[in-house]
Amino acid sequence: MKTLLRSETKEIHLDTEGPIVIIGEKINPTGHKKLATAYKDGDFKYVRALASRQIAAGADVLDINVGVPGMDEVAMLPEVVKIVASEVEAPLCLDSANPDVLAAALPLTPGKPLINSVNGEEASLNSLLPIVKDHNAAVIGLTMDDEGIPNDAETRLAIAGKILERAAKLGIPIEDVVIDPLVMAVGADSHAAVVTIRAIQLIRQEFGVNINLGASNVSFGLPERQTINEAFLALAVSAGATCVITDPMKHTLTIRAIDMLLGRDEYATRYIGHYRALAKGSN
């Protein structure tokens, strides 16, 4: 199954049989004080730099979040969308669960963006899915609902089914819904990664949709987080994940290696190309 994302000049396909799509996570002020300050100061040079660096590092899509306490997100997200779209050719992922913020930004977003995200809560389904439909966007569906985040894979599968069903009733094609089975910290629950991987397997078997992960959550609170994140990426992609929201500066080479080992990179062309680009940049 293929999910099309598009900017004015470039198309990206999330493909259940294709290579991993990297969604760059760095234009997000959560835990990023320099970006939060840049937003408050209107320093969009830093935003442009973050966008360019991520594309150069291998990102296919850029996530944009303006969630700073006290920030007028309705005014800020459209502004940042215009700036990033003028800087790079990649499709955009609008990271907000606020329908007013999305309604303000989507008319200014070129092509066909991804919305991050809806979930199985009734309020979320009722307020966000109509916006997805009206703007012909694709959307990430998080497997949580009014009861919170389930501790078992089977309930996450059921929530995925609910999201897909409600989307279909509004005329949103199944290929435009990317399911995120949620990644929790393994330091707090030793079975957290196992549950996510099992949920990936069940969702792929049942619905055949593209699956997204915020992979770095798995290592929260533990030392050597990059090692844990990369090990988890390999397991999750083997189970059926097809795109990840992550730091391309840290993880692109590992992701290229995973694709290569899964037979998705003929003659290791993409892996070697990225390795050479890294080597050239370090000289």
Second form
There are 2 protein chains.
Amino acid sequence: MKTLLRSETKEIHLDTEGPIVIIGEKINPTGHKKLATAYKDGDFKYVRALASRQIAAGADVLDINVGVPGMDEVAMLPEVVKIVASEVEAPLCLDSANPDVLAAALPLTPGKPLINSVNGEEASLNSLLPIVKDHNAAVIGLTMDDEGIPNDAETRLAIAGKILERAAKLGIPIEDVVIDPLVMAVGADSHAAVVTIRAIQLIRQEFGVNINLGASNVSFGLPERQTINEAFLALAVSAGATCVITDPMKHTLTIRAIDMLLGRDEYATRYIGHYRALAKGSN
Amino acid sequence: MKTLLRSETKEIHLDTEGPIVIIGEKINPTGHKKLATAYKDGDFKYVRALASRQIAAGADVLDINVGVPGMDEVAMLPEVVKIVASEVEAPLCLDSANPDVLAAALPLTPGKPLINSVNGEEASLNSLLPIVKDHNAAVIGLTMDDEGIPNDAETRLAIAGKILERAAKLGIPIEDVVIDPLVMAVGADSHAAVVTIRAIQLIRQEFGVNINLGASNVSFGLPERQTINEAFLALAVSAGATCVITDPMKHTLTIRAIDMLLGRDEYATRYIGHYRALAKGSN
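Having seen the form predicted on its own, please provide the structure of the form predicted together with another copy of the chain.
Following is the full complex, with the preceding chain placed first.
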């Protein structure tokens, strides 16, 4: 199954047959003081730098989050969208669960963006899915609902089913809903990753949709997080994940290696190309 | 299914339910000039160091190979076995396909070692399996035969079946045969890893036996081999591999991360323990 995303000039497909699509996560002020300050000061040079740096590092799509406490996000998201869209060609991922913020930004977003995210809560489904439909966008659906994040894979599967059903009722094509089965910290719950991997398998098997993951939560609180995150990426992709929200500066080479090992990189062209770009960048 | 290996004082189980067993590969003179020279000079201090260093780095079992051109392996393997067995407590893996070498070393090997390896060639099956049986050893069976290494997973499955059948006829219990489905360089054949991963799945499904892999062939000829090897380890283990012959100094933390992510490391005890040992070692 293919999920089309578009900027003004560029198309990207999330594809259940691969290769893995990388959504760059760095334009997000959470725990990123320099960016929060840049937003507050209206100084967008740093935003432009984060955008072009992530593309150079292999990102296919850029996530944009403007969630700083006290920020007027309704004014800010359209602003940052315009800036990033003028800097890079990649399709965008609008990172907000606030319908007013999305309604303000979507008319100014070129092409067909991804919205990050709806979830199984009634309020979320009711307020966000109509906006997704109106703007012919694609959307990430998180497998949590009014009861929180389920501890078992089967309930996450059921929530994915609910989101897909509600989207279908509004006429949103199934390929425009990307399910994110969520991963919690394995340091807090030894079975956190097992549940997510099982949920990926079940959702892939049952619905055949594209599956997104944030790769770095899993290692929260543990040392040498990159080692854990990269092992988890390989396990998640082998279970059926097709798209990751991550730091491309850290993880693109591993992602290229996974694609290569899964037979999706004839003559290792993309792997070697990325290696050479890295080697060149470090000179 | 559990494969028991024993030294004089220690038991190790290869277990299809995990955790991953690490066979340290460093006592092997192939491409390792310092060790080849030490063998020739009869200077075994370096062998002792390689043995204890691998155990400290997390190896469960130590592979011993004495294959230097011109070496009298029949005399040498028993010698090195005695030295390693006096240095560390781990069970050993005798790395030779020569029945004379194995017949000389096995009576001097304490406990129940692993033999590396038999394969599907008639000459190999006929000459090695009786020795495995006579010494109640366990054995690695490589999925290649008189026709070479098959390009497809199904033929590797068939060879695994042949090895298991021939072993069974001699009264070798199925759990004492560990199948190694072989991995070739992905840089030379884009589908090399796919075939191996598929073979692991088929062999696991059909026979339920323990499955071993050498993890580093896969990256031969490519840059940043560790990144590729570690992604491959995660993919292979998620397919059903239970045991790896590898360099524990390089890969143990990733192996501990994989076990942790697969729910085999309650409270991340082994992962954090290994991280602390590494941090201590580098002080």
